[in-house]
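In structure tokens, the next block holds one chain alone, the form predicted on its own.
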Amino acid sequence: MAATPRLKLPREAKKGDIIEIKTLLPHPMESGQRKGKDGKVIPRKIINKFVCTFNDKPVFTAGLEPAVAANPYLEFFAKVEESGTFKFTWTDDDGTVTTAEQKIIVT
């Protein structure tokens, strides 16, 4: 079951507007350094990479460790200058990529 990522951002903007980007993707993520009822370690499982871009364009990069809770939180400012779509991408340590997409109006 693919996780759906909770985004919270205006939907419109003025030109030149600081606006506030939340982000949350739930996710296990599992350490690596933990042992399972069986006694073997659990096998390390994050996101390991954030990137936000708008208008293909880059906003904000995050590359995250082993010490990230579970269901990775963030919170980031982007000034807007033009209408158009900020994509979210998330990347986990298997190569699984979950990604969104939310449009935001500028006048």
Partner chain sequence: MRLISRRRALVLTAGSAAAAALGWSGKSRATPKDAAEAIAKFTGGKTAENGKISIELPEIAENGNTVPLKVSVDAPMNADDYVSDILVIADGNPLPRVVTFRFTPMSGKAVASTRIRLATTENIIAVAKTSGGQIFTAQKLVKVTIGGCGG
Contents of the next structure:
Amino acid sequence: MAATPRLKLPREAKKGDIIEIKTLLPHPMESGQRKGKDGKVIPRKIINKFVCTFNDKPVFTAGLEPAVAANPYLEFFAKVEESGTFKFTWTDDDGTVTTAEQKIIVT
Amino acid sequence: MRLISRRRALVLTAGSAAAAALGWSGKSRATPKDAAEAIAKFTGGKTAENGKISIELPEIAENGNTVPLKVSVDAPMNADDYVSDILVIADGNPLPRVVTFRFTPMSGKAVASTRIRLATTENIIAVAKTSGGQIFTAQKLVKVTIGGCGG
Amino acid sequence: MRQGGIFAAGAAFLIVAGAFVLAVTPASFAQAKELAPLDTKGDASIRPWKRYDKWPKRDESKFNTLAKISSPPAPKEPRKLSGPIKGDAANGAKLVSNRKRGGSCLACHVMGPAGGANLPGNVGPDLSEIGNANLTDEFLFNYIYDARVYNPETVMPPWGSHGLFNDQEISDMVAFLKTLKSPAVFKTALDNPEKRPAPVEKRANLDPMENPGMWAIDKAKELWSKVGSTGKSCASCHGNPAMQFKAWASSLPKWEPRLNKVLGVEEFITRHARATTGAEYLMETDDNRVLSVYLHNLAEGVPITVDVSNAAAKAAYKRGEVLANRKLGQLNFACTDCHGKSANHWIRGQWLGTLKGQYDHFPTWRTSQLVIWDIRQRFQWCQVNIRADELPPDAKEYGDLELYLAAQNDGLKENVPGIRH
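Given the form predicted on its own, state the structure of the form predicted together with its partner chain.
Following is the full complex, with the preceding chain placed first.
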């Protein structure tokens, strides 16, 4: 596990609501485009994929390139019809997967 | 826990130890051809129509390190008609591809925001694909600020 | 009067009695009356001070700093030219936009065809039609060489007498200026500095989704309960920081008679921790920064009110004012040249703010650096940028300058950590 992700989404909603979801993962997003002090290119190491599911069904996916800023931030929406769990996963170039989840009660 | 605080320390590290902040070396640039190729690969060569998609970006970015970007497409987002993918391109970056967003009807809105790196004053191009196979595009110029005192 | 006298005597007794009184007095009472322990012997930052690796290294030793006056004096007379200038206008065109030679003329001037450049500034006049003004070669040469011979109040760097350009290069620029005869054409409306809208800061400083500077607070809370070499932590005496420090940071910097200098939050942290928990939090280290962010953040929304009422503080304020007006470095800028005389103008693509507004958000997250900077590091960087030697962060001159700056920001509310360029 890398750093702790940050999430911002409501814990309760009405059936059929479109809710706003904000996520952020502290990560340097090393672009593979810059040189270090020794003149050598610093190897690329980025979060390349983000997935959000709700009750295991896909809601939103992002494919990230080195042009996404450090501490990748993603804001998107989800339409909720039932109570359940949002799951979020971030995949690092090195294979590390960071996950987070949050429940929502839909009435 | 140790790992977490070390990572955090890395992010917070002061000027002395921090590597140059910019994500890009700034030397190499994509060519318009690179950008066009990336778009063609995404659209499968189909012609894109203007409109329906909008890009929100500052007209002037204080630096190219973390530029807020929002793309949105006006679409019903039901099982019969939704935006499936959006590709964002920066035509002056060393690598033109920036991010791709993939939506489902459960997304509710074809709207997404992130923060991006820009190497220079350049055009941001967004291309959206719908479930019905339509392609929409829009473009916006962002001026990346040059500082006063130089190097 | 009598009562006042008794009270004053009591206060004096408390100070003299020192640690004993502290030990037997309820914490809240002690805090109101006691002088906080401070290490008064060592330095609060590394010695010898070493410029950050990533910052440019140049020999600026012959120019003014906040600690010394050594720049060559302004010439009294314009230099006489032996004949008409022989210059290469094409090379001049390159020189006026060369950012490596002190930022380039475009930082302050719109310049005709070069006005097509990205985001020129407007600190100085638009020079697009200067070629029609019938100015002599000698005047143009001397204006670039050292404009102070014609205008002692100018903010223009003395490009020649401070050695930024040689005589031939200045002649080339003169030749270029004489070719400028038609109004500037801008690539986009935003390139015109007269039409460019002033930036509006919309980011919420205290939103951790927006400002990574906020993450410092979690780290600071860990440090707060970390036990130092004396077996104590910050929490040993300050168990309720939210109450105890709800206004404290807004009252600093402060004149400190025990050190004979002005102390800001960051130097206070170093010296107080050394004298209490034994922890070493040197200025401009990560731990010091996060603690400063935390203490400022506890004073969120409290108006900045620094004490310049006593004689020593008044004198420090006066010294700070003099320093804010001192011309520094090879570019020969005073703080007030950019943030006073030229405030609310564009220096290239960057907006120059007034002194008021340059303090309330410090320490601040810098999006260009991806780190937190405190105000002393900001002072240092400004000086490096204008090609002056910076001082160690605990230099007494910075204390005086910070007191003056804080007083200019009186009444603005603490809003830390900031997030800025």
